[in-house]
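The data below hold one chain only, encoded as structure tokens and taken in the form predicted alone.
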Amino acid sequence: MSAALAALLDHAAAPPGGAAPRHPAAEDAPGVLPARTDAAAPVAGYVGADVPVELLTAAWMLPVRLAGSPAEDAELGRGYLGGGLDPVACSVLTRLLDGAYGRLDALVVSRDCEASLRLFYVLRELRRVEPEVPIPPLQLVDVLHLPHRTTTRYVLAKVREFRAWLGELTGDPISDDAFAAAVAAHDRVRGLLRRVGDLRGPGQRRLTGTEALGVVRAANSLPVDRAENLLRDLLAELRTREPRTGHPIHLTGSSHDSPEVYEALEGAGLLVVGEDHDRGDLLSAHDVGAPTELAVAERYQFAGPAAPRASIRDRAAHTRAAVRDRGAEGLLSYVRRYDDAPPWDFPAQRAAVDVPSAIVERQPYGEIDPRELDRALAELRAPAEVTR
């Protein structure tokens, strides 16, 4: 394994946080954040695709996307948040009332599916009716995705209100040199990481699906002047690499904020070579390009296709562009309980593409049944017009 690799994959598995850029007036700033005594910048725990990681790395602060655990129990955060919903919900919000995300000095939320919707309001009334739970000042970010200009103008406005917000918390408006250089760093970073993407293609096969999604979830977490400098070392690195084996497939339908799927799925001897989810290509797809409010409103609105805010039609066109220039030789759609998008898509996706496909419903957090991947399998490797 190159060193970039394993430095990427190394930290993907740490608990989040750690050094990030250090604000040159953080120590006087009057703002609500604690005053600081060490050498680290403030960390913002993040929940969401669109929250927009520009402002908080303009604000000094180190953006972490959280994520769950699906080996840990969740009993905490689904007795606060209730049954039928997103198990990864339950999972972040346990951890963070357990402090498994370690400091915390900001809590974002983005509205980018119902249960994180839902995940933001337990948190809010927990700050109000429970003070001594310790949670870190919390934010929404209302992102929506309509195709018009009248919510262009919401989301702007959603937009300025979160830059207003980070400003009074760190008692430092954020300034229009910062913002810059942040839209240009972490457009700097999706850049690297489609370079990456496409080293999973045909010819190429450079990364399985299981390290390309750890790659990912450092970029999450990780100040964005290290990842770049990691990413581009990868790219070097893996020019000499020798392809890694396996049946290519296209993977569809919920997120995956931990490996073990992929690594199940790969151990079976498939190899992901694509996927639309925010935690894999999808969060590269889009860049920002102008340094103004209004780019990175637009940016977040025309984000995806997600399967929980994209039309049917957009998904599968979506995905026959991705088989094809994957050059996957199956489509998966993987769903898991309580997550009711995905489904509504598969019959249009499975019509888009004309390669094998398969879908599996209903599955546990961060686990396959051994028997619908069995089934899967069989389909999977059987001529397209057998599936159809």
Second form
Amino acid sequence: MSAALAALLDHAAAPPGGAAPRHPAAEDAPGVLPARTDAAAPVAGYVGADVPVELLTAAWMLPVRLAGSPAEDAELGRGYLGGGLDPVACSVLTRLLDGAYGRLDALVVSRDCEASLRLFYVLRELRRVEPEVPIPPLQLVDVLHLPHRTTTRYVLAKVREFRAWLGELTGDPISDDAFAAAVAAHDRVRGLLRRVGDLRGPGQRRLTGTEALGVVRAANSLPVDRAENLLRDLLAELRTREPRTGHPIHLTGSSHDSPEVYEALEGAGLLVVGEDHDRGDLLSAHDVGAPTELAVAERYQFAGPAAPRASIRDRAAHTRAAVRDRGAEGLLSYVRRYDDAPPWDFPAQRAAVDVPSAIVERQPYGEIDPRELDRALAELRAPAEVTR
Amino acid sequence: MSAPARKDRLPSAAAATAHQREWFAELHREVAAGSPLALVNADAPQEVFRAMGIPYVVNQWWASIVAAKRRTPEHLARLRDRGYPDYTEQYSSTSLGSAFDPDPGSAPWGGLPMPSIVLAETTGDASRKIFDVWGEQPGVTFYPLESAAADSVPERWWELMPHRWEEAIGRDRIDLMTGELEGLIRFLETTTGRRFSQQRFTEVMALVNEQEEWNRRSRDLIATARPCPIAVTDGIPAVMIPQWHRGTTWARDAAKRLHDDVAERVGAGAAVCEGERARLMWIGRGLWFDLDFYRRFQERYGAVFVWSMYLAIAADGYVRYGDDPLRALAARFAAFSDQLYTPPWSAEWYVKEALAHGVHGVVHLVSDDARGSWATTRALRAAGVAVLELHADNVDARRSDPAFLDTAVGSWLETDVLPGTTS
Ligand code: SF4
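Right, the form predicted alone is done; let's see the coordinates for the form predicted together with its partner chain.
Below: every chain and molecule of the assembly, starting with the one above.
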């Protein structure tokens, strides 16, 4: 494995936030974050791909996207969130309450799906009724996605609110220069991620879906300049790598915050060459461009199309294009239990592509039922020699 | 939403149900004659359609009719046949099953006529998708409304909503919804040829406020009356059917009739249950497939359900005064479901209502959905109210067998509630 890939995947496997260096003065200044130093950025944990990370970077914080862990018990979080909610949110809440992310100096939640919004409401209520539970300063960034001018106006107001909140939290308003630099840096990382994505396409196949997932996960939690350097190295190293083998499929349905399902699919002879998840290709599909609040608002409003927030029609059109661009020979929808949107997308997605398709529904978090996998493999007509 | 016929049926409930049947038959005639028809979610701004004279059916009302006739499983099976899930948001997706009915004439009440527009807020992850599927049906347009969320809210919303709604909900959310409604009006003017009169709309908004003020008086009467004067299964249709007709004089007068019925029964000392021992609150949507449920406990235990969200939310959740009726309408719906489902609003409100009604216990229906129950249950228990979380689904009878419901509620009454009441 290449050195850059190894560094990225190592980082992806490390506990998010856990390894972040701490500023020595952090404990002394409640309310206001430690003064910025290059060695000790305060950490902002965030939930969902709709949080404008540019603003966190511009506030000299390290944005770390919080991931759940299917291997850990999530009963504590489930007790607060209820039995009918996406288990990812239950896991994230459990880990937050257990301190599994290390110290977070801020917690920012978007409403990329209903589970994230409910997670925010529980955290807000916990702060109100159980103030002894340590929860970092908390903010909702309510990015909405209907493609209308009225929505843009609203999202712009939310972006401004978020910028002002960060200024108050750090005691230092975000400067236009820092804002512009952060926008440019995150756009560069997205551009590099797109180039890494292209290397999953036809005639290339330079990395597995599991590896690509790890690369995105690392990019979601590394300082933006470190991510940029590692991705540049990765691109250089992948150029000479042998193609990965497996029956190429596009993966749709639930988003994956851990590698188990990708590993199971690829262990069974598939090769995930693309996905329409925001922890995959969708993360880097759109840039901000101009260093303005409006550009940030429109970038996040028009991000996606992610299953919980986009229309069935947009999803189907996107799936069709993604399957074609990556030369996928099958479409697989993997749907986690209590992730309610993806199964509604599937009939239109299936109709939009001209490759075999299959859906596995109501799967446990981080797992795929082996019999369901076998059925899906047969429906995808994955070549017999590469199946188990 | 039609309760079993009984000789002691509340006259306003019987009148509302009769009116609904006539209205629905008339609706069939109008649609057959070429009228546009809207299918709208319960928490969507129906007042715009009312003002423009565009008939509409409320999605959840129709689901409750289908459930009461025990036809929900067959509706969900039609979704399954088309590759859609039958296990998410069944309360919202039942009507979509009607759209795929090969024989609508044999459906309850002559079937749901095919709408030309469907209106819903983009709440939840599945609800929006359900309406997307509607929008793919020939001749149907889906008009989605944004559903915005607030970072922080004042707790005692019910004190602020009538006049200070801007403060309660926040300017950004109301601006957004107002903009959406302006778009909706233009869309309806353009596609139906019907006119939006600001004067007519102002009248509609005034009638709604009047109606909800009657509901408020009825709620307050019931809260303080001992014994409980009306059955919850009467109260629900007597409130909700007029709610679906909000903005008409019939609906305003129906709310007043309910109030007068309640006042008369309170005056006469009438009791739903002779020998009332415990007063109960029901949190959650109605158990449409088992409307006898509520009565079984008063017969067996003297435990009376004195509260459901339907009258209480009518009393506290709708009234909006102000000079700009469109903005007031936006304020009615920009945070509607937060009142019922989002803490601290929901939690604090249920506590307020439990205390005002002097209940001894709360049965909290917890479905397998994303709404969550912890904050509400916690707040009630912290206020000293006994709570039973009843894990069941309100429309899907496949998961809610009466024997299970009766055992769960019965044993909770015997151990947690009745010992603490003085009969
Ligand atoms: S911070 Fe850098 S060195 Fe440390 S694990 Fe992440 S990528 Fe590797």
